[in-house]
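Here you get one chain, nothing else, as structure tokens; it is the form predicted on its own.
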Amino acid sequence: MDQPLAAIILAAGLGTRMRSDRAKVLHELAGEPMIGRVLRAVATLNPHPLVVVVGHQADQVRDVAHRAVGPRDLRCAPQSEQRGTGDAARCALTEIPETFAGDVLIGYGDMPRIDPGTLRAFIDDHHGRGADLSFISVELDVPAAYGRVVRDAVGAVAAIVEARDATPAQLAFKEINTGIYLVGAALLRTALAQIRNDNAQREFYLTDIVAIARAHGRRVFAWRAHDDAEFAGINSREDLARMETQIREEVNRRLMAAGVTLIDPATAYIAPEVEIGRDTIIGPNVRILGRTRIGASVVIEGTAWLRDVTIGDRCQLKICVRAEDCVIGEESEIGPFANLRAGTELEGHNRIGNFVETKKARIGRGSKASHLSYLGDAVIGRETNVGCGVITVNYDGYDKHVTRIGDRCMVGCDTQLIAPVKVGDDVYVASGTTIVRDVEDGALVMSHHPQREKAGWTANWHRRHAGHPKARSDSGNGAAD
């Protein structure tokens, strides 16, 4: 593809059939807004610029677009009033320099299954045929509301007619327009300037550029694709659910063929971008999303939610684990009921047990926190044991502060570490200690208060409340429920 390329993605529509306050292209598919998948596919072609036409919830669509394609020549063109696809393309042209002399690829933000390889083949064939305008068509047994491709007596493309404007004879045609075009920038500007809204919907149809190009004697080509599923759009919640099922089944088949065991494929929701090593076993009721990387011989028992997680070989994730944007080193044991939040890094051979929460915690090799602890903004060394109920007190109401614990420490149960604080290597922390100052290597640290007792206090307490409505008359000491 030596010819300069720009791209336009139409994403301004509300999507009324979704029955949603959210823009259609923001609805998630396999854990990601559908427009993100479209943009990543188009971005592989390196268009300059890549223009997204935005309308409803423009700021949110713009944010998703930037996250999807990163730092590249991405521009957003507002369409303030929804006046049709032709008008949307006109809006996009304001972001393409007048001096641009290459081709413009046009597509839709609600076609998340488009494959980059298909787009490359389409563009190459367009150039090979010397076409001025090409679009992708497919044949459907039931064309429904799609625009029909109309051909002349010798089989050349004459026009695209929207279903609402088609004659009964044209509605019988099975070749439909997918909505993906490639056209020279100069021809696109000329054609868009000539489209009119004299149609059933009183809108400016992008499809009209085909007939206009033919009227100017330009070479128009319909590139017929074989897999119509790749060009399916999403217009309703039912369409969204159907495509989710299709993607899930395809991904699961690919993973099982590669040596991954899925105990219940029907409840394994795994994003296409996820990579999983062989001999890994995944239990039921899991969602694995984003750029997650799972090693070999890992066991995920089930009921897990993972996003953008790297998991080393031979780890075990017990039931009910949630992890996001974190790294789990090899041969670690996580859960049950553990929550690994963003920024957690486990070096390997770690144990994060039941009802333990971590956040921005770097935990060294062989260290463990087995029960009911919160470790936030923490750096913990190797071979350290964190007891039950330990809390790093990291927030002062304005800023977060770091707790540092060294190697080979024993942190007793019910310990609070008031950050910022540093505990050295080989430190023993007595149970119930509150640490407010740095602790030197090899020390025993405690903050025990003398135990005090008041004999007979309980009986006096109940006597003072003898008349209380909750006092029990049938109890010898008047104990309340």
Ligand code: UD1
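Here the structure is a predicted model, which means the values were calculated and not measured. Between two forms, the rigid core is defined as the largest C-alpha subset superposing within 1.5 Å. Positions refer to the first chain, counted from 1. First, how it differs from the form predicted together with this ligand.
- With a cut-off of 2 Å and the rigid core superposed, H465 has a Cα displacement that reaches or exceeds the cut-off between these two forms.
- When the rigid core is held fixed, the Cα atom of E453 travels 2 angstroms or more between these two forms.
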The other form holds:
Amino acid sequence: MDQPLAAIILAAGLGTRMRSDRAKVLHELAGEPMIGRVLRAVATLNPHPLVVVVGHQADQVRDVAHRAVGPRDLRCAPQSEQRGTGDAARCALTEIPETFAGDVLIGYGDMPRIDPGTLRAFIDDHHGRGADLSFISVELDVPAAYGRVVRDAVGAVAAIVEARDATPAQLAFKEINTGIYLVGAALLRTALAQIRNDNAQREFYLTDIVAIARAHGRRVFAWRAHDDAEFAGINSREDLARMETQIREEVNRRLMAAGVTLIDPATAYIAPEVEIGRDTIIGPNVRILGRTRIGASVVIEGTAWLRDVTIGDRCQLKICVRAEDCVIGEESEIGPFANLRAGTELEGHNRIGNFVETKKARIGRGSKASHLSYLGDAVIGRETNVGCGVITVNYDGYDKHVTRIGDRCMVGCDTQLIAPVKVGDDVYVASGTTIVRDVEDGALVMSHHPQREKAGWTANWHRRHAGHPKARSDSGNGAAD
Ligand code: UD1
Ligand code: CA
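Switch from the form predicted on its own to the form predicted together with this ligand and give that structure.
Let's see the whole complex now, leading with the same chain.
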């Protein structure tokens, strides 16, 4: 593959058949907008440039595109009015230098299962045959609304005809256009300049470049693929749901074959990118998304939502854990009902118990927060125990501030730490303390009001309310409501 390669992905359409206010390519498949999946596959071929044609919700599509492929030669070409796939490809040409003399790979943003290996094989075949224009076709028992491949008397590709423009005889053809093309840049420019919109949809069809190239006497081939699932285009919510199910079943099969127990594969929604180690047990009702990596012999009891989380070996996630963009070190015990937000880093052997929320919290090895706490913008050392109801008061209405707690501390229940503040090593914080100033190593700190007591106060209180509608009867039982 010495020939320089550019790529164009069309993603400007709204996708009328989705019946959505959201651009079709932004709809998610296995937890990621479908355009992100397409672009990551194409980016592995290293095209320069990689052009995305954007129109509907251009800014969001652009953001997703950048996130998906990172810092490479990605360019967005606007298509102001969606006048068809041919018009969209024309818009993309503005981002490909006139001097570019290589091949252009063109694909659609609504075919999220496309595989890089297939694209590579397709490109090699194009070069092997000395083709001027190739596209990938596939044979379908139910060719539905796909463009039909029309061949001439000797079986050579003559044209692609859209289903809506096809004659009944053409509609019966089973070989369809998947929507992936490879064509020399010069031929592409010439052909796109010649397409017209005299068809059923009054659109400029990219597919017309096939007949135009033939008319110019160029070498045109259809590369027949065998696995049709890979090329399915998403046009409706039903298509989307079907593909989601296919992906899930495939991922689950692969994981189980690799030694992962899925207690109920029907309710395990695991993205294809996720890695899970041997002897890990995944309970029912889980979504595991993004670049999540789960170690070996981990137990996830069930009902969990995890995205971009790294989980060390032998961790246990009890029922109901939500975790995003965080690291959970080995042999930690999380939940039930824990919320680990972005930037949480647990070094290992930690315990984060029920109704504990963490955010941007770096917590050292062996430290615990077992009940009812908020730990945000916190740095906590090793072997420290955070008692029930401890709160880092990190927000002053304008800025977030950091709380630091050292090693081997005992932070008593119901402590508030007013950040920015630092508690040293080996500190004992008495329960109910409000920490407003730094605390030195080894200290006991408390901010208790002295306890006062008034003997007999309660009886006196009730006596003063005799005659009140809620007054207690003689037996002393209150009428609570
Ligand atoms: C297209 C092909 C059809 C093929 C099928 C494969 C054409 C004319 N038809 O049909 O032969 O079998 O894909 O899935 O190309 N888009 C734009 N701007 C536009 C119109 C579309 O950027 O003006 C983008 C859409 O966002 C979408 C892609 O192009 O990602 C394909 O458009 P879509 O309307 O889905 O084409 P199909 O009717 O599926
Ligand atoms: Ca489509």
